[in-house]
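Presented below, as C-alpha cells, is a lone chain in the form predicted alone.
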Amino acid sequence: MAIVTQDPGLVQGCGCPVFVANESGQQKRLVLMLARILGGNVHDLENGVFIICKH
C-alpha cells in the first residue's frame, strides 16, 4: 500500500507511493499514521525501509 524510507535510493521500481522521512522519529510517526489511515499492517525491513501492506 505504501513505503516509508529515509533513503529513497533503497526503493526502486515499486508500484506504490513512497514517502521519504528526514529522520527516524519522523519516519516512525509517519508509518504509524499511514497504517491507521490505510488500515494496513507495518513491516520493518530492517534496512531503513518500512512497508505498509494489507493482509
The other form holds:
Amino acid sequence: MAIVTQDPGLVQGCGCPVFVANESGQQKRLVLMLARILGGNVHDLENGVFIICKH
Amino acid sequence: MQSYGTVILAGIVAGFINRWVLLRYDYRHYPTYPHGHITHLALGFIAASLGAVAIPAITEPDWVAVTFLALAAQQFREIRDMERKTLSSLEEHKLITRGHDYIEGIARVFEMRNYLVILTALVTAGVAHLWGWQLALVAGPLMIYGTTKLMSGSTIGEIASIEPAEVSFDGALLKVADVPMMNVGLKAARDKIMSEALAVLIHPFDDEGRLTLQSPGQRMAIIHDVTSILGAKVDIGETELLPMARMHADKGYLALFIVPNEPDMDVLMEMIKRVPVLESARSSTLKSYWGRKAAD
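Target state, the form predicted together with the partner chain; input state, the form predicted alone:
Once more the chain from above appears, this time first in line as the rest of the complex follows.
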C-alpha cells in the first residue's frame, strides 16, 4: 500500500506511493500515520525501508 | 401393550430432553442467542414427535403415515443450511473469525443432533410400546447418555501436547521458540508483544496429528476458541497484534502466539486442549495402504 524510506535509491520500479523521510524520527511517525490511515500492517525490511501492507 | 398416547408421550419427552441436553450453552459462544435456543428447541420437539409417532404408524400399520414421516425427516437437512448461513453472515464482522471449516463442522453437528433426537424418540417409544412405560424410563436416559457420548468427538488434547514457549524478536522478525511468525515493523507493537504476549508450542503425537494441525481451518478454530475466553488486543485496522499460528515445516509442531486481555498461561493451554478436532481437518490418510507406504 505504501513504502517509507530515507534513501529513495533503495526502492525502484514499484507501483505504490513512496514516501521519503528526512530522518529516523520522522520516518517512524510517517509509518505509524500511514498504517493507521490505510489500515495496514507495518513491516520493517531492516535496511531503512518500511512497507505498509494489507493482509 | 401401552396406549398410543403413552407411547408417543414417552418418545416425545425423551427426545425433547435429549435435544435440551445436547443444546448446551458453552464457552465457545454458540449458541448465545436466546432466539437460536428457541428455534433449536422447537425443531427438537418436532424431531422428537416424528420419532415418537413412527411407532404407532408402523404397528397400525399405516404406511401412508410412515411415508409422510420419512418425507418430514428430510426437512432437517435445512438446519445445516440455516446454521451455515447464520454463522457465515456473522463472520463478516468479526475481528477473529471462526473459519469456514469450523462453521461447516458446527452446522453438521446441529443437523445430526436432530437425527439423534429422532432415534432417541423412536427407541424410547418402541420400548414403551413393547415392554411398558416403566422400561421406557430406563431406555430414555440410556439413549440420551449414549447420544451425548456419540457426539463428543476428539480434541486437540488427544492428538497433541502443549507447552509454553518464549517470544523473541530477531530484528523485526517475531519468533516463537524457533518458528518465524511475522515481521512487525512498529517498535510500539514489538514492545507490547514482548511484554504482554503469550506463546505455546503444540507438539502432535504422530504424523496424523501433524496433518490435522497443518490445516488452516483447524488453526483458525484453535485461535477462535482461545480468544473467545482470553480475548485479544486487536482492533479494526490495527492488526499487528492479531493472534497467529504457524507450523515449523521440518519439525512438525505448531507455534501459537496471542496478546490476550486476560494473560493466563494455564487457561490458554487448557483451552487449546479442549478445541475440537474438526471433521474436515481430521486426517486418516496415513492409515490407508499408500499412506502407510509413504510414512514408512
